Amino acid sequence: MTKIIGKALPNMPWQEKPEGYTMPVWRYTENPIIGRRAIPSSNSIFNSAVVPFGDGYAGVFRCDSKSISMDIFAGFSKDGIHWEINHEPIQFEGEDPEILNREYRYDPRVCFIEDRYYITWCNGYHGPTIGIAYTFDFKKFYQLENAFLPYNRNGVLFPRKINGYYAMVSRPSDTGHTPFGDIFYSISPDLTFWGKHRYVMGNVKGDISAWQSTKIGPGPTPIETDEGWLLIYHGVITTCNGFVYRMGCALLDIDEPWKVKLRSKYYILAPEELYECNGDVPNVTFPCATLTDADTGRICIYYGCADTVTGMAFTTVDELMNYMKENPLNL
């Protein structure tokens, strides 16, 4: 059995795997947990991230407005299922007004490191790049320098320093709806200067694993286990009807995370339900956050559905590890 390295979270959301269900990830029966109209201004709420906070949970949510402006909002929950999302977007503080200038903000991730919560997101600065900020209370947010030059998306921090450095995986992109994409690893001594970029893994040509043949990108904060870093990610195929986004998983080396130890040939969750297939962008399951319980190995996944609403799904570390070992991607 594989062990999650972390804290116990006995009261996190959970449902047992349905009897006879064969996939390694199963949906919450009351999905979606956040509808598109959860705040007065919203057209859609999706691709959002949550963490344990106090005696409940806090999160940062992508809320596209009725004018279809993209911004991120803080929210709170007692149970991780029912959310109260602020009606106004996060207002960042910081040293440099140029960095604080807002073009757009979307697809946040949240990661607790040492003594504070770090938020990363796709930040508009002459094109998409990775914004970084931190908060102690989800009320005041302090924005740091952008991590990279444009263009980049899906910047995801590791939950602790690796070999003395902050670490991040990301997906370099272009200005538009990128028709390509591989995952890279980068490190920083101070969350300002990023370098020593290393290739982690890329899309898969041919039909050996065609669900991820167009592009891939990191999803939630990597989960530390006694076998390596468990990475849940999204993969995309281009069909005659456009892109389809599915979820996959991989295991990265604990000390050299650009080295892939295991990767599943098969997806772990795909758009099947109405709320995943129909929406502003059809056929999308896009993971952005997990909650984990080290005592039981349980994992709760938060994911965007059809770029419209937010869903929840469940798995365990052993389900994903066994699935990768039984269905390895051998390139």
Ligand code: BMA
The other form holds:
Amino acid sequence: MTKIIGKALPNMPWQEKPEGYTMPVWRYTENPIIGRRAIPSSNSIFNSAVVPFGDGYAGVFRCDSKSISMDIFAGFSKDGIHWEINHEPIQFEGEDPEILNREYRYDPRVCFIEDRYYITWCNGYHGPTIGIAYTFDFKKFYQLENAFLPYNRNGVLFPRKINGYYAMVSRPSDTGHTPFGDIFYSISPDLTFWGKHRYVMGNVKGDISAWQSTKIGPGPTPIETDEGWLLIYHGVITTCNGFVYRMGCALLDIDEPWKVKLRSKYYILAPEELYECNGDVPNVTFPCATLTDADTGRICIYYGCADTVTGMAFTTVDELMNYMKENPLNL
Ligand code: BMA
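Please give the corresponding structure for the form predicted in complex with the ligand, as opposed to the form predicted on its own shown earlier.
Once more the chain from above appears, this time first in line as the rest of the complex follows.
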């Protein structure tokens, strides 16, 4: 038994694994939980993040508008399933108008560290980079400096300092639909200056684990366990019809998270249902958040489906640990 280090969350969304199901991650039966037109302006609501907040939940949602402008919106829920999403995007406050200037914002992650909620997202600043902001109440948001030079996507904070530093995994990229991509680890004393970059893991050449042969990128906030950091990530293959985005998982060393202890050879969830295979960008399952219950080891994954709607799926820490141990990726 692996233990999640964290809080109990007994009321989080949950369904038992269906009888006879053989995969380690199973979908919520009422998926998708957020439709493409959940707010008046939206064309699609997908790669989005949620956290426990007050006696319920809060989140930051990627809503693309009907002009296909990408922005991020706050939302609230009592049960983590039914969401009220603000009709206006987040307005950031901050010190420097140069940084506050919005080009585009997408694929948010939310991470509670110490006393506040940090938002990271793909932020347009002469190309994609990682924006960082914090909030206490999901009403006022303070934007900090971008973490990196362009080009970078998928900046994902760790939920506590590691060896005295804030820590982040990210995926250096290019200006377009990046045809490469490895995960790197960076640290910061103050969430402004990032350095000591370390290679964590990369795409897998050949056909040993071809679903992740083009690029990979970190997904939800890493989950702390007594065996290491459990990282759920996306992996991409290039097919004759374009990219296919699946989910995988890895276990990173607790004190030196750039050291990979386990990684699954097989994907844990892939586009199979109609709402994952069919949409604005077909064949995309893109995880950006989890809720976890330390008492039971339950994990609820929030993921974007076909760049159009938002879905939920379930697993447990032991399901993922056993899957990685039974199907290890030995490079
Ligand atoms: C990536 C990002 C994601 C998107 C995915 C599939 O590069 O843009 O937001 O879900 O492509 O289109």
